[in-house]
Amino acid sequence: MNRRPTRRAKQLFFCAAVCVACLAGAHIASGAAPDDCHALRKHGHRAEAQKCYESLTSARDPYLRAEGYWGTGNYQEANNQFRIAVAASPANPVIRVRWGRLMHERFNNTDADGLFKEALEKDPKNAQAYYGLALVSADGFDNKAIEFTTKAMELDPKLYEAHELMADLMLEDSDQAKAFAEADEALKISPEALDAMAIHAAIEVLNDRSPDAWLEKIRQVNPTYGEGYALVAHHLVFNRRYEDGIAYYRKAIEADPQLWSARAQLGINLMRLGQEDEPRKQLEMAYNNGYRNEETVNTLRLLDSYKNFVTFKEGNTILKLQKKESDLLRPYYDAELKRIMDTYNKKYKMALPGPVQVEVYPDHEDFAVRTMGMPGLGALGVTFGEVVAMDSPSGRPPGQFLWASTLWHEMSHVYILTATNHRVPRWFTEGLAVHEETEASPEWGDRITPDVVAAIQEKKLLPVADLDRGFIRPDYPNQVLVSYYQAGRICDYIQERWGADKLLDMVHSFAKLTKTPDVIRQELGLAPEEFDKEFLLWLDKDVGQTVANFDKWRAAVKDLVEQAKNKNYDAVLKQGEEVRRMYPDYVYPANAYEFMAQANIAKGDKKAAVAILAAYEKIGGHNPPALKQLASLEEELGNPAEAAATLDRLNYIFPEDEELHRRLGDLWFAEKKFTGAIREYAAVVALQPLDKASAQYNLARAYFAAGQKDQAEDHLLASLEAAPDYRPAQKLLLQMKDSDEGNKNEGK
């Protein structure tokens, strides 16, 4: 059927419009419904809907006067009005439903979530009220948007908002079949199902096709609708390309300079690539006209707290450190960052063309604040082009990450969105950036979790044509987790059986906007269904007999906690032993490998102690007391240079130890090592420890032995200010005068 409209149905469309105007007229006169009010709004008729509105305000009906005060912009009134409505009519379900689409719109979605329920309790079949249901749980990324949507269409067929919502969310899963279809299915009941011609557009958009057909069709039924410029920027965020769904949201606010939703993401968007100005100016302009979102609040309040940082800027890096651990972190963040960019600039055969922007965040909330929206994150760190934004070490419990690791892994997003323009399916970006870590250091990188166990137990596994959706909307809890196993391990496999280069190849056939299942074909040489099942075989030879195990092991490792807590050391010892050949892996909380050394170090066997904790230190486990006893027992041993080498892998994990810091300062000052120990003891300086006089002459006498004199009696100078008296310093005074005026006569 030829979709273009004929010049007689643009007449006719017309002569509707200004129909309905009139119609509106004359209700606001005779008394108008809310109907024609949003009818005059959809269409762009703002003056006319405005007075439309304003009519129904003196209405004698509270729900009336409810739809007036919501359309007026008065949402405290509006909100008002609803609950005596309510009152008044305590069985009518729509009054809550509408009431609850209010609350929705004004970021309650607690309260939004149960009107629409009380709605259904009234009335089981009520359609509107699951398609709220479904608007709240689209908003957090819940698997039940998706049934709650469905559910609404199976009891209104004619629910052509229902079918928008639907192809919103397959959109989002990146089925653009079915989100076509969908937004196709609101159309054929409503043609001027503005959503869905937006939907199009957007999916035009993201295949590099001119979406101009579709915005002319929304522009046909409302020159001023905003929303949809915003509905395509909204997707094209969503799958990373950021400076892109910019330049929609900036259309939107052309066509709808009120529209404050597209300024509040025109502004968290703008701050996401490294802008602090007008993120601020958009962002103020929203709050101050009534929008304020939790997005929108916490943004600004982000940015009030940007005082407190500071930033350097070094080659092609500009570090964001706040300025009470800059000091500490940034000689580590650093020279990690040039060993990761030297690295992937040879791997994956590419420079940046311009510099990378990482934060850094003490504080997780405000790193929450700087990735609110997106989803399925694993909250470590989240890349926006060439700008990566990560939890400090400080800001999680001592061992819960490594800092290093996922500098690594988002690192790696940098280059991979860059080199594909930023045209990568969700899955391959994160799984290669996994692998990465892992290729980085075979101690770092995700190890099988139990969740991950279960999954693989239960065959939740997804195929890798769908695997994206394992990050967006999971269908259990901690899927997320699991795909990001699950795509690491398929990177893993893909390099062992094809090679390092394949990787590379896969990331070109993306950048050409190629699907998985075509790129596992062309590159692969194997169906999407083959390469699955060959996958699935390869990961069950290095892992099935973990899941096989997987229910003995929770049996014995409790049994195990017992027989530690009540000290029988063979026992742990025996047991322990039967525990860790089941998941080796397992190096989390309540682990084989610390009860094992423990019970070692209890029988006096400290040998034996070191190879479980050597062990546990290989195969990735990071607790820190646990690799500080390491360490304590190598150097009792005589071993300092295995010692100072787990100490340095703790700098990885949690730098914000003086103690660490301490300990493998002096380990490498009796190496000679004087750099490292340089380092390390201007480490337990930038974290400010009571013993200021100790910490200023150690790194004092590492400048001294390094032959850097001038930094030396800085040092020295400072910690003779912070004790006068104290002996170690002045004699190295005496020494450092002595070795002056010894100069001195070998000049003469």
The other form holds:
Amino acid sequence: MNRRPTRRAKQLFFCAAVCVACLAGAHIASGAAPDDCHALRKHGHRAEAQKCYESLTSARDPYLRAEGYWGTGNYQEANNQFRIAVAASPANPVIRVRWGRLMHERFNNTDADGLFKEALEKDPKNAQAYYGLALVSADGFDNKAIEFTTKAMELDPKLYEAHELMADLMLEDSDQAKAFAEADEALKISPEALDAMAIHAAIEVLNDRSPDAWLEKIRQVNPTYGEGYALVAHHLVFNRRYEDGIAYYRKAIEADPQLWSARAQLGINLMRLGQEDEPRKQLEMAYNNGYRNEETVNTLRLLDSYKNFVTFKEGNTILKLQKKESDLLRPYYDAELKRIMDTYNKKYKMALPGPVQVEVYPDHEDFAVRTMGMPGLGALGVTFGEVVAMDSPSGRPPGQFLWASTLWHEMSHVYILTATNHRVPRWFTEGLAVHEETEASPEWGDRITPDVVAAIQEKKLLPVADLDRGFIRPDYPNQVLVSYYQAGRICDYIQERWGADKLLDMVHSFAKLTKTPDVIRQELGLAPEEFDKEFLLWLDKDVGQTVANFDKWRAAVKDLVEQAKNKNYDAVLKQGEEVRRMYPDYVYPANAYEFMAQANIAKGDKKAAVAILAAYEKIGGHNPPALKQLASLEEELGNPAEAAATLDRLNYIFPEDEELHRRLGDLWFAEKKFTGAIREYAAVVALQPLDKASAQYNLARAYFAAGQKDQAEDHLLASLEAAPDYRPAQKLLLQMKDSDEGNKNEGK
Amino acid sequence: MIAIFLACTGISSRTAHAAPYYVTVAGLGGEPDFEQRFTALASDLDKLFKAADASAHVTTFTGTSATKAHLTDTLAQIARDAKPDDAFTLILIGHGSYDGEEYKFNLPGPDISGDELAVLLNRILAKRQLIVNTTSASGGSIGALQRAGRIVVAATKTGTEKNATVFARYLVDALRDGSADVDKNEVISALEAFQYADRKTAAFYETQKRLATEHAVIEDTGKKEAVRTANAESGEGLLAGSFALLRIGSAQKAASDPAKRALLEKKEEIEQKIDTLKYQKAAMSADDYKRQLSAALLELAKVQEELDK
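Previous: the form predicted alone; requested now: the form predicted in complex with the partner chain:
Let us now look at the entire complex, which starts with that chain.
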């Protein structure tokens, strides 16, 4: 992963000590030491630095040769020389650290991590090794980055790079005060700490102040230090200010046209804004010049795959779907986008200034490319300004994913980012987006999962002022998910207590760059700590019972599974009720609802089965087989309208199901809801079923019933072309012919 | 594509049929779950074959009766009874193994190898034979089983796909689900059943987001490599398209009514006209094709209406 390309290009000034202490007596052909070369490079004297590194390549000592080859960009040979150097001096930790840094720079964090750890085995107090581990951890947004950086600073208080890294991490965590202090600390140690200056510049830009003074300081040390601008760009992108980030990547390239990492990032971020031509150009340039990290390579592959996509522009929306599933998904996405935009236009009292682009990826790996190098889950959807990228419903096993819910979530981001000009804390925009899912449809949105229950039980919810941290650098597994839940519930709470307009007021306050504690104070009239306390009391009223019963529930559900396995249906029904009461929101695998429904069916009580499955659906259960069973039972019990409604809800979960569309089409056709029947039968045709004849016939009869004769004829012909002897289609053909004759006669 | 291919060669699944022979074997499950599953699938097939044609010779082995000896005896008996015009179907459900040279179908007691099966099958005079081997590693049996006039379907591409398969489940579904009859001629051909089961198998792995560990293949020329997709291009599927695995409607009844013979001949003629039109589609203008096809389909519908009276 290449999250911090700037850090790769940096060379640390510590090898002089190595040369003296560990490599005493080594002959250097030209007399130059690596630090001399690094210093030349740091000050922008590239040609001289190049010569200096070249001179090292002919040194007798393999370690120096490694530094030389590394400096000249011959990474393969540098790697070879490091291998020789380590073999020659196996006890030397420093060579391993430098080799690890090379690996880190060349996109191989696994080997880098191993080398830093090996160095620590040789020298447990090696600050550089800890610093290396921090760099690797920081790439993956691992909380250990802070721990390793702190350790490096403790072991070597003069290691200004560690302070720079800490400033960088703190700024990612939205802790600008600490970031500022750490950057200052680095500058105290080294007045030429360029990244510390860049962090200061980034803080200024993030606060809509001029960074010029800091950028000028950077230029005074090194006028070609593009990495400084790139670091500012990184933080702007991190704060979802993509256009501003792009502007700084351009400045980085202007300062250093050979800063391939910045070109790659420029390409990736332009793609995030929906562009394709310039991104390809920039990414190819980076790739062709050897900058081939995972992000660059995969993004180029994704660009290549765009030939398999088709784009539909309509009104204020651009929908990008893979060709194979575009006929199926388009009607559903179009309708849902319209519903979303109508709702949000009213709710947020605004209209989007430009079209919004929604990209739907059936291959999760393609979608994952769009979220590489970003913090958080990015599991289902991601929003870049006015571009939304998301998994297709076909990208996940059925039932794991409510695509429409995700679309509402991401579209909320589009509005909030626009309303705030991309100046909104992560916790608030995520919380509001989660809140909107349930607002759109009560059975959508996040339910309280066992992970969240455990977090509440262990008092791990974060204060609102620190909630961003839970999204960016989690302290424990699943903290990101817990933070989504918490942020969503905070927005529920605010709406319930202060009204929906208060959420909008908060949006406007954030747009003015007001910090979370101040927004809480100004808009809600509470100190943040007081707010936290009252929110927890409110939350406890809602889920306190679930939390209190959690351990008991765990034991009970285990027993329930056993009873169900042994077909003890009476016990399942009795215990199921109790399990459900203890934790009503549990709708995941092995939930009481489904066990109870099966028990009811086994006992022949279909009405009770419908009741329990309806409760399951209402509370957020979305296992397709269970909902299909509910629809079948509803139909059996003479409620076709309810059956149709249940099946229609499945369209928002897993529309890639031929049987679903056939059944729903039939139900709506029988109810004379021909528009709906046409949509469903068209979905069957779009799925390219083996049985084309009946699929086309159904669509033809729905069109015919709706009075759309031309379309009916086309589809009927397609049906009979596939199966000329298909009786129902033959009958419809004769019926249509008769109707034609009748019309002609009437016209005479 | 297959329909066109068939039309051009004049072979039709509408041909009148003699009493078919069906042998289904549910092999050794090894575990209760598999044992139960294999037995259930074989029993379902047994019921389907018997219900579709009361005159059919249906033999089904499950559990401890599914031995090499029983299978050998039954195939020997069919070799004595079956005539060249008869159709013969053998369906194997269960686990198979392949050691790189020899395929074996796992049975209680001694297993039976692909070569041993081939010897038994070669003695059966029925010219039209369908062998559906749905076991794991069944791809390893194709070489031994393929022969002119015989359709061989295997659930796995090669003998090295060794995981338990789901193909058999969908093969049974194909015979239960009218939608497998894609040309709506009320006959589920071997090809239609293969395509249905193959598609459903692929969908199973796709929706479960699991790596597909089986890739069904078909071979019906007796001399080529088995293929994943049977069509005119691959040269496979011609025989399978004309092999009636299961009749699901009353199409055959009309054939026995002399009063309707003229209409049936007319119907056959129009169907051939439609097949020819479809074959020429690429060379025709879209409007002309549509006009001619519509007219022919209307004519066919009218004839069918008369036949149904």
